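Here's a solo chain for you in structure tokens, the form predicted alone.
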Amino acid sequence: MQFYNTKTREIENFKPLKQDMVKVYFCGPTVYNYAHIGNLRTFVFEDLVIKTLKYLWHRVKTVMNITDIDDKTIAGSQAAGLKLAEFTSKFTDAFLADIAKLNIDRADEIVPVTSLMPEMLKIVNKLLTRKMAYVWEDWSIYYDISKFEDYGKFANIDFAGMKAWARVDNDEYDKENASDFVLWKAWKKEDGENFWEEKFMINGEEKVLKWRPGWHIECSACNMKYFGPQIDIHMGGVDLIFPHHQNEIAQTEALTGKEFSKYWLHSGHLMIDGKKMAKSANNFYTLSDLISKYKDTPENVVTRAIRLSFLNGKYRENIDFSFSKLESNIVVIKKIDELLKKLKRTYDNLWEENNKISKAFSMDLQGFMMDYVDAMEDDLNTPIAISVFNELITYLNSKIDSLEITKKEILASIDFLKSFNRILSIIDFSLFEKEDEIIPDNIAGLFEARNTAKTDKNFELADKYRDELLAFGYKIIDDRTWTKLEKI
């Protein structure tokens, strides 16, 4: 398997630090509003991540932090008049709601930051002692970048004019503010009641100061706690590139004197019609919102169709999102959804006679999954992989539709769409493996009526009741060797 490794900026063979387990971390969100599309596409590449590894067999523990305590968190918290882990928790419910519908795994540890503050004191103080850090005049603690020598390389960042001694506390903010960071920040009026109080060593002597974590400690600490030193992956999107995962790097390797994370990856920018999605742009959308627009099609075919969407780009690229993109990704679950459904429809009604898996159907299926495993271990090339997919909907449609396939055949063709579903997750096994639904005898009555008039060639008559059906929620399904009732 290959990915392509932002730190070396090259594709390199992945190779696990361990065999027996794989260390994956991931940033998670900050929960001081409603995740939008954006946000959620970088979750759903994290997803596509973890489940590849797992489909090619690899052992998997995977951490994300949750960012509980920040400028935007206090803020957000005050100006709703909550206090700050009753504020959080609601935009924390709310975000594990959101992956839930798009069909992303939890990762098996979810660590909010206010968890992690013994594990942040015992970071800084030791780089204070070290002198990597320092107190300025406010109390605040900074990371001193100018001692961390590869400092900039991981962003590509030439430091040669940096201006010395300058610092930055706000967690945000871009290349040409590069300076030192904050780890640990002293309290003010504003934070209120947002505080903790700590020793901490300074020039020999301890201290007890008031102070709230800066943002990128928490996921050198979060990591130190769960995984030790090292990490075989980190995971987030391309804006975390700088200032945080570079500063995670410095003050993380500055701490343990090993490499950090042997891969980085990062996944592109969400574009809404080719423009940078923003509130005054009048384009900023959240799952709720889309759901919300699509409001007469059911929930589930929106989120898979979302999913697909993400799906549909390269990973490390650009994506661009459009209404009409989605609509065409619904159209696309739709047919998914009636393959299912088809298989369904002919094993239920086919007869066990010559119930075997012919040799050439087994080697077509084993060689879609032969492209499809290709595509994926090819630094996760979906575009390719949903093409094989497609073409193997097409492949089950044209089997079904000429009457070429057996129930073992059937059985095989689900069990595939399983497996190729253990990374894609866009469909939904119930349409095939539910059990009939009990018709109502009126129901049961216009089909047989119908039926009847088929037969006799009455074809008014027969549309007249077909109608009638379609009225009360049933439509009907005519093959060439039966007709099948089924609930819209």
Contents of the next structure:
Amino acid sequence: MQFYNTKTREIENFKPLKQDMVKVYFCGPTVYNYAHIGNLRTFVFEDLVIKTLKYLWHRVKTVMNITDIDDKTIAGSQAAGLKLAEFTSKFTDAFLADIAKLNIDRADEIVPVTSLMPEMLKIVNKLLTRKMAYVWEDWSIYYDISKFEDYGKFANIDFAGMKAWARVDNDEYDKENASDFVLWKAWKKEDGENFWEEKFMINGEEKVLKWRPGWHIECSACNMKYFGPQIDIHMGGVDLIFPHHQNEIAQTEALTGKEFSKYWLHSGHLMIDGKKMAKSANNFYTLSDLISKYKDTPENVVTRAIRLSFLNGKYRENIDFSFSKLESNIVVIKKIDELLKKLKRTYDNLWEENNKISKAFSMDLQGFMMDYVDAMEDDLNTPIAISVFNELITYLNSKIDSLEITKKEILASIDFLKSFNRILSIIDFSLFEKEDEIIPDNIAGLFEARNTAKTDKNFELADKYRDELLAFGYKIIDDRTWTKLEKI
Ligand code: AMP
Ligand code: ZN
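Mind pulling up the form predicted together with adenosine monophosphate next to the form predicted alone we just looked at?
All chains and molecules follow, beginning with the one already shown.
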């Protein structure tokens, strides 16, 4: 498998540090509000990378943090009149529900930052002892970026002319404001009851201070706790390259002297009208917004269509969100659902005769699979993978329509679709597996009457019964050799 490594700025072959387990970390959400679909695009991308690794037989362990303490969560909880933990747990739950709806697998470890105090404390103390960090006059502790030789290299920023001793205590800032960044923030009135009292070694003396952590230290501590000094892959949205990932590298590598992560993968942004979707720009939609907008469409059709919209773009490129694109993806998902239902109907109605898999059929399926895997191994080229998938859908439809398919071939097709879906996660297999619903007697009677009318060529009467069935919520499906009733 090959992918683009932000660190080397090259497409590289993936080679795990150790064959037995690939260690994968990605930065989780800040739980001060509902995630927007821009955030969710990044989590779909990360899910795709992990599923592709697993598909290619790697054993993978995944860890994600949850930022449940920072300026935004504290301000939000105070505005809502709630304790921080109550406030953040509501949005953590909402986030986990959203990712489940998008068929994103949960990380093996989901780690709230407030559970990492001992690890963060340890790192800050070590950085102080090694003089990579210093205490400022308000008792906040800052990382001294001039002490880290390669600071800026990861983010491709040249700090040669940097102003010395400038400091930022905001977690988010741009490269123009790059300077020493805050590791631990001294308590301020606005923080209210959200602080920890911890012992620090300052100039050889132990001092107890009231603090809370800065943002970047979380991920260094989380990785150290669950993985140790080195991991294989670290991921996030492209906006995290600077300062967040640069700072994670500076902290971790200053402590361990080892390369923190071998590969760094970043996804492009979800844009809307040419601008990055962001809460601050107030140009965002949440998953619930979209589900309510399309309330006449089954929820799992809308959510799979959203996932498909993300897969239609290359992960490293920005993609534009639009309702018209989403609507055409809803149509695609409905077509996939129709295929599943058609496979099921055909399966139920086929005779057992000639029940084998032809060589040509099996070769055709293998061909689709090879093209699909090639595309995924090529820096996760999902647009190509999706076009191969669409060709497969067309192929299966034509096989069914021309009645050139056997029962065994239908089961083989389902297995192939399942294999494709291990990464794509956009197919609803319950449509194939579901047993026929029991049809009430009055409906069955109408259906029979309609079929008799049709056989008698009394089409007017047949149409009348068909409309009555429709009014009861049943659709008649006629094929060349059989007729079936389906609940809408
Ligand atoms: P946050 O909850 O702000 O910490 O962000 C969670 C993830 O969403 C991070 O990996 C960000 O890079 C990512 N993200 C934020 N905005 C967008 C966007 N418009 N498109 C794609 N990813 C985004
Ligand atoms: Zn992080």
